[in-house]
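Only one chain is included here, represented as structure tokens and corresponding to the form predicted on its own.
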Amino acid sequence: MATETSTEKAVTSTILNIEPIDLEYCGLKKDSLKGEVAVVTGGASNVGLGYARAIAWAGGKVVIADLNEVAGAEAERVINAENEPDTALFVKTDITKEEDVKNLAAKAFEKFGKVDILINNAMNMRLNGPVLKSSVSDLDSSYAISARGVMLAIKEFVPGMIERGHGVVTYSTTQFHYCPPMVGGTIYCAGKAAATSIMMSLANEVKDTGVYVFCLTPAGVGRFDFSKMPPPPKDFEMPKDFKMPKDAPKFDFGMPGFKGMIPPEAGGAAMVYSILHAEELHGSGIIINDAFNAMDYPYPNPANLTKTESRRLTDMELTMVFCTMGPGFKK
């Protein structure tokens, strides 16, 4: 998002759903990522594009990996127009194919000579069905994009980071399991959970190497007016044991602190801040609002905001979190 005085380089697009970007309004500094090179998978749309544009705004170079050639080429054009020529490079990539990921790495190294930041973000939102109504091939695809794709990218880019003693690896994760009315169906969450596990294990494997690993949950990022949301399906039912907390804020057609969904540009701001504080986040993860709170983000709609204190889990708690699926025996 841009301030009223920062539209000198505003770039528009008939293909991408973007707003002008200028992150000084939320306390970030130009050139804070100068000299850094980032690879963003799924970087041609929504939050991935927000990450890529924000990193470029902060002075970094960006390699956009995506299957969508039209959107990818336009993302490259927009970022180069907003910054300097040769700031961004698009490489068509199927993150599930080893040969494509190797080609991505080759093109990135050829263009920029190194990669300092790996943002694993690619996922197919259509792989979002329930267990009993989804095909096994949907689950295979979810794992292929999330778990397999993440591991392929890690193996191509992280060894060079370790060799140089400098790097950041992150993942756009989500909830551990589907829980109505939260967004993200069973198959989608299963792939995300697998990749999150890989990331947290990687964090332990690269301790004391200068490479920092964390996860960021970009919940609610997109461009959608909640007031125009269609009614839920006729067969939709809330869980029988679901109770709205007494102190829950009044629903005000927006994510906490925002009017509607969180703009991708704001998601990019949260990612840049998190990258700059990667050492503090190493081996952990945060929901995007935790990043906003940490950076003292100037929320556009504080009326619907309830700030909560997040607590970092211990390494053992994190290790056992998938085992602790609930509160235990019912009394």
Ligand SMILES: NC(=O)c1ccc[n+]([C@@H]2O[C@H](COP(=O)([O-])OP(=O)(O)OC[C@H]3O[C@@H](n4cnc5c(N)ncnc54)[C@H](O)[C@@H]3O)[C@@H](O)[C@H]2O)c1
Second form
Amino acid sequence: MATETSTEKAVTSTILNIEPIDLEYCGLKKDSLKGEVAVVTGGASNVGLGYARAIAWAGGKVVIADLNEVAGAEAERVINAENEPDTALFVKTDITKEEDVKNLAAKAFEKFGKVDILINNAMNMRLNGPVLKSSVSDLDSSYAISARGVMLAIKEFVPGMIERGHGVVTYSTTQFHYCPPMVGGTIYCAGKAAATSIMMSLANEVKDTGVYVFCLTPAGVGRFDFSKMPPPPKDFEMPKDFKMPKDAPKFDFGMPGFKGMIPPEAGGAAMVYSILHAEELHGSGIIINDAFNAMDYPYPNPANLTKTESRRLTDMELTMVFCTMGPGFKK
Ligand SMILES: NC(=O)c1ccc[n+]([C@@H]2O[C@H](COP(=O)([O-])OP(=O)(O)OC[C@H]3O[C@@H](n4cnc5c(N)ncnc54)[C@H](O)[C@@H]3O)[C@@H](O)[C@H]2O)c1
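What would the structure be for the form predicted in complex with the named molecule, rather than the form predicted on its own?
To see the whole picture, the full complex is given below, headed by that same chain.
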């Protein structure tokens, strides 16, 4: 499916788990984000890297804010090689630290002059234990990255967006109603719910300013090397009575290769599409499958990702993540 252009520019990495990116296949246009500058927190890995590469493909400039210096520098190299030089900038950032976020803003403004899009995406995915088996400091860390990190970034970047009457703020949330314990326990979900609440409050606060705020739930995005995954905690057990709800999304988690997972490059496509429709999504949350549906983009495989499996957040989920659907998400 790769176009001649993307084949010519296919860039490989020994550090990052990437495939060539081509969003023309899913109906997106090169230059659709030309002139926009985005900050992607946690942009050196998986979902965030997919977002950053997709935004750059669509003509935007990207600032990658991540703790991981090696992956961050490589992400900058890859994106600049895939696009024009000076498309991407990596700034080593611990999103929980105010001085780091201020430094991130200073470097972003120095390099690109403004920031139009803030993608709050960083998370430590190991903070995923249940309440009784987790320490209070795990909960503090979950809030620090999710709630505190999101708020620090909002405070640095949103005032400029309001001044210019132009901006998009988004957050990689979760549909945690269905998360099995191995994917996201309560400590993870508590941080996500807090950050989602901040996002929805912000949506109200910036109403009619030209700044649009929504949450996107990635749901099954990854190209994981299972041999490199950390083992589950020693005392981890699936509850004996745990059953996947009947109407849970049917990703194909059959081994080998987890073929039903959504490639990060496709996740990036959904993010670019959602940014382009931010006004319609303002004050709402959307699951990634629904963005694919709206795009008529049969990723990753039409056979196991059909329209009937794609759905919007249910009332129950909305209550739990404090999101409400916006007035519409139309093509
Ligand atoms: N993968 C999915 O299907 C899925 C599903 C639901 C939600 N999400 C959300 O999407 C986001 C990305 O998920 P992922 O699967 O790519 O995770 P990941 O672990 O691959 O990437 C997270 C990135 O955040 C960075 N990070 C961690 N702590 C940080 C900090 N304090 N400051 C700056 N950067 C920090 C990490 O270095 C890493 O690069 C997370 O917020 C996650 O909760 C993902």
